[in-house]
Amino acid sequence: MKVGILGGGITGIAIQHFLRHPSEVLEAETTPGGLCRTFFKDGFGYDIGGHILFSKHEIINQLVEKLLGENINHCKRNNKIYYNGRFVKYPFENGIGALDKHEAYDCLIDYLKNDFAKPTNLKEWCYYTFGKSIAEKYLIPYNDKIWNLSSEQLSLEWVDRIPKPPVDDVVKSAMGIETEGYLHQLFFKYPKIGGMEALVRCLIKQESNVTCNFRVKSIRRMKHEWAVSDGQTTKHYDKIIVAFPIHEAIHCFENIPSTVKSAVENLRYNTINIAMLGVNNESLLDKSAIYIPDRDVVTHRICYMGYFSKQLIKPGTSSLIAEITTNPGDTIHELSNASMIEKVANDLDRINLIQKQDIIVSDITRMKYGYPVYDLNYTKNTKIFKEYFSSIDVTLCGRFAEFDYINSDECLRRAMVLSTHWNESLQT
């Protein structure tokens, strides 16, 4: 069996790791990599996001290990919350001792009164998980910007990822008692050299087929093979395995019924941006990541590059990236490239983390499909289109052709079971 793998992203790139058949990569950019590839700019690297290595399964987190060698950095989480001129430690209800006194009291006492109705969107979660005002404090604004969506149009089918912390926790935490939330990821591994994009590298064997530079345009099934075309040159497979955008897939497929066209064109996705500031002095080393609920600054994450590497910047430098989601037509996406680069600037400078003149290189890397949306809608039109491609024969795999909100960890886990399971399959 020849296997076509069409998306050369974490995903498509690990299948082809573990596969024990005849296969070839198609990646439309000229390298692959996708959300995981890490760019450079005189002498300061940067990923597309704050990418970790961690995982809930231990099968991962030894394979990163057995890929990366001695080409990682071990970590331990400093991730902050920005909110009102101060530091709150992250998770926020494991940080607000923090606060205010009387802040402090109204996030406990809330969490504890807390008599929400049972929640049908996220906004509802926000206030019937953590109470009104860790609520509306920090979990509503945030959510709000990453998503670029008001929490009340947002489901619920992601929120599994967002942990319930102990009762005691968020007392200890009012109490100004040390405590940790999220402890899964409160360890993680990067690599020393490369970014995040070493990891890619590393699953790239001499033998592997990898093709860049081939967008695919359309996709037919013959009698018993697919053929796959760029426009230029065909390419024959016994398989396929989607691991490229469902919305540009669904484009190359012929005759497709309009009900999977329509589900799929109405899935919500948000564009990513990525600003990369470099200054000319070390202030940005000590948090691996900001959170900024704040509505008046940009950006809602900014990472320390050089915390994860000091591969990944010049000596005495730092450099931070500042994530931005964006759609067309909410005026930030259509901001050119040094607009949206002046704009972080002058935000982070306005509320003092970084000091504006101090900046000796900046860069900025869009990538259109960012983070899968769980609106409302998310459900019924993402059980439309795996029902479709289940049909035909067409299997799906990855974050943008599930569509599903996953990180690199569970793209490898998948990209493993699939392949484990086509190993077994296809050789009976």
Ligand SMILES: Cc1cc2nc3c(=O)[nH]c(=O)nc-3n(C[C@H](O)[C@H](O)[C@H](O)COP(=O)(O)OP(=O)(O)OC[C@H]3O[C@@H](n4cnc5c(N)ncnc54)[C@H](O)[C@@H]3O)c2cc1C
Second form
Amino acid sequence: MKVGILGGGITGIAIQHFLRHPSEVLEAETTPGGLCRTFFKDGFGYDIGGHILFSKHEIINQLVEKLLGENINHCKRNNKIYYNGRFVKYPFENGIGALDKHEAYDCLIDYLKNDFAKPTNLKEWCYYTFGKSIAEKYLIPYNDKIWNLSSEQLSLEWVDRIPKPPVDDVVKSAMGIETEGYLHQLFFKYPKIGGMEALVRCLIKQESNVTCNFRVKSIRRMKHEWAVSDGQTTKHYDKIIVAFPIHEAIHCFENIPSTVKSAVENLRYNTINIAMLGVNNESLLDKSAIYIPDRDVVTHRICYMGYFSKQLIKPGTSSLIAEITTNPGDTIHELSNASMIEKVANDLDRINLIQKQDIIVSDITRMKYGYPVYDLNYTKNTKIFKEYFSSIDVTLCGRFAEFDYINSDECLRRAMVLSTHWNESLQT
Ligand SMILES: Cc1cc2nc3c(=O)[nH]c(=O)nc-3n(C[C@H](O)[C@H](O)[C@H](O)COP(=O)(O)OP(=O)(O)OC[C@H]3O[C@@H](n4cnc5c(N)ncnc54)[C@H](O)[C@@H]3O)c2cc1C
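I've shown you the form predicted alone. Could you give me the structure of the form predicted in complex with the named molecule?
Next comes the full complex, this chain leading.
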């Protein structure tokens, strides 16, 4: 039995790693890795947004340790929120002691005396869970930026990813007593050499069969097999797994019912644009990430790459990456690469997070599929396409194939579960 794994992001590569049946990964780009790739320019390395390795599944933590071996840095988070010209500890509710006393009081009292009704969308959830002040100062403006959509139009499906703070923590933090929130990612791992992509490379074995530069254009069901083509070459498999974005995949199949097509087309996603700026000094080394709710600043988050690994910068220098989510038609989306870099640099200079004249290198990478957006029709639309693909015996796996807001650890876990199931249940 031969399996075609369509898409060579970390999910597709991991499926092949675990699968004991003969398989081939077909990847559209020149290198595998998808969103887990690392780019280098003039000695400065950067990922597609701040990538850190952590998991609530011990089996995945162990797997990552085993794969990376000696090539691993153990790091402690030092994230901040840049709010009104000052650094507030992340998450915001654990840092309100850094605000001026009136603002800290407002945050605390609104958190404690909170009679908002049960929420039906993300905006209401922010008020309901954190109270008016924390919601309005940080959570709502930040979420509006990262999702590129008003939080009123976002559903509650993914909010279990946001831990709710214990009352104790909020009271302590308002009084200036140190607390830590989001404990599940307080400590994380990161490759010493090679950036996030190093993890993908570890998954590729000598005997792995990965074909790059193969952009799947058609997938046809023959009598006993699947024919997969890039328009020039056709390959045949007994079974296929779709591990590339469903918005692309839907156009590769014949006779897709119009309800399924429109369910997929109505699923909203954001493009992620990553601007990297390298500077001629070591000023950008001491923090892992800075969250920026300010609506007048184009980026919602910056990360200092040298904090994760010194191999990503050169001696005496440092760098940051700025994340910007956009959609076609947005003024920012339509900017040229040079103009987008200029905009990021100007904004960060204006709020004193960099000095523009220190910049010695810049680069930009845009990924069309960055974030699946959980709008109010998300559940209805995902159910329609998932049921359909299951009915035609096509397995979907991964962030954009399943259209699920998951991190690489969950991609690894799902790849492992799927492969183990196939290893046990399918005859070779
Ligand atoms: C800004 C940002 C920050 C993140 N931070 C973290 C983090 O801190 N920790 C973490 O663990 N995860 C993080 N993630 C999530 C992580 O990057 C993803 O969950 C993971 O990379 C998804 O892998 P995937 O293989 O499912 O999908 P993708 O990486 O999207 O891979 C899909 C692959 O399919 C290929 N493809 C597309 N079309 C075709 C075609 N027609 N034919 C063949 N191949 C095709 C693509 O080139 C790509 O290689 C972050 C993501 C973003 C955007």
